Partner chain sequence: MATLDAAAKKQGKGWQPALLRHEVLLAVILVIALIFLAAQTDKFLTTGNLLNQGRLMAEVGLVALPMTLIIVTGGIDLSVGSILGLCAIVLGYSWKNLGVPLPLAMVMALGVGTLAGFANGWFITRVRVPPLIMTLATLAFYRGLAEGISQARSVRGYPDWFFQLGQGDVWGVPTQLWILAVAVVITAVILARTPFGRGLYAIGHNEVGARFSGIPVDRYKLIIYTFSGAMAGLAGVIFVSRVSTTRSDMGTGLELDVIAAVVLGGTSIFGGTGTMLGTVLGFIMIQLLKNGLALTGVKGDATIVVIGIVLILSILLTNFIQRRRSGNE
Amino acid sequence: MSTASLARGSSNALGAQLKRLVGGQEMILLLCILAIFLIVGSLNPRFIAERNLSSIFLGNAYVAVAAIGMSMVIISGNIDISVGSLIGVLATISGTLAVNGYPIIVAWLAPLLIGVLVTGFMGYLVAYLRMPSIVVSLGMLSILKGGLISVTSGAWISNLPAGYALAQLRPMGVPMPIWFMVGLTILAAWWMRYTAAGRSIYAVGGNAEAALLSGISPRRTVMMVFLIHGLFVGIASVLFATQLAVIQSTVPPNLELTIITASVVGGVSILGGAGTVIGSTLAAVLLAAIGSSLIFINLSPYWLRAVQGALILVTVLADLLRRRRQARRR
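May I have the structure of the chain above on its own, in the form predicted together with the partner chain?
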């Protein structure tokens, strides 16, 4: 799937999407990001130097990619808290294949396949056996994390073969993770808005019974969402694994919280039925920009987390106020 064909296919959609953006949560996020760039950039111009902007986008691209799948899961009325463990496991599998002489393409694609299998299993339990997704993914979190430690004991994977480092490629001067982040966000946003399958996610998350009456199978939709989520987690894990020259083969601490935060700050309603993946991607960038900017303004690192938490709260409240004002105007 080339980026060029993607861009062609979605150029009309993109225009429409841009119009809708104005006044939405996406706009607020965009303004927040711009405000941070402006304010911190005027305090320290190095903040908006190309190098730093690139690392802000680059460092959290895998979070944004995983947040796309997570957003779909949340919009469908579910959640997956095993995502951080799954990324850790998939990255380890990918690295292990690569150092054991398998073709690089296998090392890149295997995590996608295994990711889909794991989330497919969870999706089956959720969709067809009616188990709450939070229970399934809580259990899966333990299984994946314990299993990873049992198998690897935390041995680092190094001596990765040349050419494996997908995330360090720079086609047309732009780092690969940014291509993935932008391309997948546009593709997913277009798909969710303009295809029947994509729209059914909102229908199921908004009101499963109504969706059923209008001919959508909530089970199939939820199953589909989990499968797609697995694909995005797989891609995110490859970006994660190939970013550095070594792979840690542990579960990254709190990664599931970062990904879920990106989704909900991006305006995805936890009650299901609303939100866009453009919002979640912008939110992932915003979180990275906040993290970087607080170092630039010489904030005492002891207060860093408090400020981060407060800023997340402000973003969420701003979104709620905007929605309420809109509701009043109607």
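We call the rigid core the largest set of C-alpha positions that still match within 1.5 Å between the two forms. Just so it is clear, the model here is predicted, and its values are computed rather than measured. Positions refer to the first chain, counted from 1. Compared with the form predicted alone:
- Taking the rigid core as fixed, one finds a CA shift for Ile48 of 2 Å or more between these two forms.
Next, report the structure of the form predicted alone; the form predicted together with the partner chain has already been given.
Next up is only this chain, free of partner chains and other molecules.
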């Protein structure tokens, strides 16, 4: 092969990579975030003030962390609509342990263990008893939400011990939630792309029967995904519980919708088999920026729910059209 042919091949490969980067969902989300900051910031300079930027990134980092696990669940061909209720329950457990004198490390780690146990039970029902994930998670949502209100009556947890506020720490001057959000996103993205276990999630979500013929166990893969999802939910609950000086023993309103929206808008196919956790993290930031911008341009924040619904519909429609184009090419 001549040098010119090699050069053309390298150029074509580089061009294809640049095309995927520029036209990818992650780049679109990043440009949308920058556009919101520029446009709303020009209309109201307080929008890009340090205090508001801190609220956008720090106050919603736990949503991005939860969206990482949710993205894995959806890529595997399933869904969990109980995630918001589980975060509320785990945050309440964490705060209760802290004020009752348990070591702070126990208050931080207990939600992770309980989260894995709860989602592991859900994963067992989905993977081995073949129950639809939406039915399982709907039932778990009712159990968790009803149980939390029945036990706590929505009471506030205060007098949290010194040193409990993990989300308020700033190692090397960078807030702890940012460390978790960025670090876990990079780690999960690398694991899903470069390990056999991570790639098996895409295989099972894309075509479970073909994955089985290739030697991949759909049951074990789905079970693994739900266990990992529970770990991320536990981390998100600790970040949520420690960001303020008090914890309200209720389920954050519409939290599950926000997390699922971040995953879907981030490019995760609702039909499974495609998507990245980097996109879900950027989408979580985008949703937070949209919600904050509505306030600064004097629009009702309730419009955010309408925007979330529209984004879901547009993203799913785009995914369906993409799949149809790919099917015609085959």
